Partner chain sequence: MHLVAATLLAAEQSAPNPVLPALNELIWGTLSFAILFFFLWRKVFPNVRQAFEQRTERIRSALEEAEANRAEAQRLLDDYKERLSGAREEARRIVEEAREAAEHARREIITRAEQDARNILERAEREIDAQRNHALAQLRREVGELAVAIAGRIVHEQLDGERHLRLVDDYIDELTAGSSDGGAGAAG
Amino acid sequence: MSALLAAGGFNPPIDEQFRWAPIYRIDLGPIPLSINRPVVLLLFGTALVMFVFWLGMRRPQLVPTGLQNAVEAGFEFVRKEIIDPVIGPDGIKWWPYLTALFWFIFTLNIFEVIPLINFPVTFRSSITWPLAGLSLIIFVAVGFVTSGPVRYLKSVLFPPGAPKLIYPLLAVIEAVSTFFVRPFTLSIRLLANMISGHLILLVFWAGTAYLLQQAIHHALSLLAIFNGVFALVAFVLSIVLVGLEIVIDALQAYVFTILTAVYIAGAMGEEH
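Hey, can I get that sequence as one chain, in the form predicted alone?
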């Protein structure tokens, strides 16, 4: 406790993660479109994913090597682990989109453990909401094209076998569940995991630096030993948490993508 109270106490830079000053200010009437650090990272992540896939497949070889092999492995992972078990053979048409979705989200997530970046772009709701909204638009459009708007909406709002007496209540519940709860949970699950994981890492790294600083400041004292020991413990835990967060970054990209595939499969139900 004394280490936390010394020199004004420990104040991790959490507020800074929610407020980013514009690098270049643009206003479209009342709508602010300023470019800040998260926007720059979003553009960089988008360009990085596009460039890696383009570079890996620009001169495809019959026997893939190097980057082509890695890119093809990325495609195969999505097909074998998401498309085939969830959608089946008809899901091949969604292979490019779901592959791009998985690796795009994973790239934005993994930025939080990249030195000099250390910020997951999916920490921002302005990223997760549009991604969830796009999934909503896609699976609804698939349902409309597959079954027709009337038949699709009927299948969603009035499940077969339900008593007609409760149709009005059931229609409201199913509409909210399908068209509001699905995108909400897609967005909030990714957002909440990225916020919590990033802030935990931030607190541990900042705590390690603070305790080390206090150990140096109180050199050759009992307080220095106390701070040094806890700085080492915090550092080791930080490394462990980085490894755990890499797993979570991949898992959240996987969950978002596989749920999108589940919703698409459901909308294609009339074809299966």
Given for the second form:
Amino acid sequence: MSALLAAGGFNPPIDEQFRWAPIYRIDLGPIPLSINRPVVLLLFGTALVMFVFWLGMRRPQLVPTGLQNAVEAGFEFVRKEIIDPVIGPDGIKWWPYLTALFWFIFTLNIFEVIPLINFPVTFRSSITWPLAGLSLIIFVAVGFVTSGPVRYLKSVLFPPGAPKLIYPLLAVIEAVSTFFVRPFTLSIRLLANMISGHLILLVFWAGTAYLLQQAIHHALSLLAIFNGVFALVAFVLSIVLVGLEIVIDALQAYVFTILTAVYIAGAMGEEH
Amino acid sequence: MHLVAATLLAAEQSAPNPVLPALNELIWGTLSFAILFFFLWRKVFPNVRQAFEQRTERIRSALEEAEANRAEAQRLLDDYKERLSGAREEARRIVEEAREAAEHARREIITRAEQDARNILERAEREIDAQRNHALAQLRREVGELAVAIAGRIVHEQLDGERHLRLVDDYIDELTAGSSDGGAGAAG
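Hand over the structure of the form predicted in complex with its partner chain; the form predicted alone is what we had up.
Now the full complex is given, and it begins with the chain already shown.
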């Protein structure tokens, strides 16, 4: 592959994925509100989730059919797989939030493999940071409300059972781990998975196109056969990777949501 | 710090650092998620919760209803069984009573018939006795008169009536005694 790159000048359009020029420029005073392709996709994805959920539940039937089944399953999944095992019965008030979180992330992730879109909006840290920040705000708020600020901070920074001498060090480690590492890893885990997945798919698709071009260019030569075979291999692998990416898209949405639930459960349980 | 500076420098040289958010996207992203959350929370979730609760309630009430129906059916069955066995007992009792009544009537009829037969027999015997006594008395009188007449004529002796009659009675008594000893001998 590197030989091919060197020889033919294969340049997958990776840089472009990180530079998005505004399609429509709006500035509200000093606040930039320009709309670029990720923002368009973000708004489309958000509207899509809202529309599907609204359409499915606008007139709920006792015996659900069609889309209502799907929407109910969308809620049930979050409850059965995330809230019940992680938080328990008290977690029911987080049902709407965690459902919104899961389906928001999942939809923006899955755009990665939707034809003509082919771009996961969660590729942009601008999406993952606010979601991670919200998780931080929520679990700290839950801790404050459940135990009171002092007791909560004390239980986080000074976990019982450690020798008194190491508490100064422990408090620093716990503070960093709880209030910085948690949101940071939430955001970066999702972001890194989406960037890597998207770029790999991009390389394989661009590679397939490039190898086909080369095969046509060197028509009726040994190099054409060579390029053609590799184009086929790259294409087949890209299909396999699409399958893998679908799994990763769902998994990352699930991981983000379940970790948020775990942090909420931890903050609720600090009093115990 | 060096790392951050180096990263920022590298970002300026090539593509922007993917970890650093673009402010416009950050605002749109936060806003979008907030709107999505509030929409699901306020518009969709109440319907979802209502649908689940109604379904749960419906299933629970259906199960309870089924259980109640089953209990009712069982109660009816028991009731019918009880009534049926009561009716059988009643029928058996009625038949028994009828048989007893018939038996009683039969016995009464037989008793009355026997009584009637006995009465008729007794009356007949009494009548026969009366007839015989009457016949005997008449015979006795006639025999007496006849004997007196015959004897008067034979001995020409005038006897007073009363003595005649006594004589006749004695005679007849002798005759009767004689006939009860052996009627054929007296008559001869």
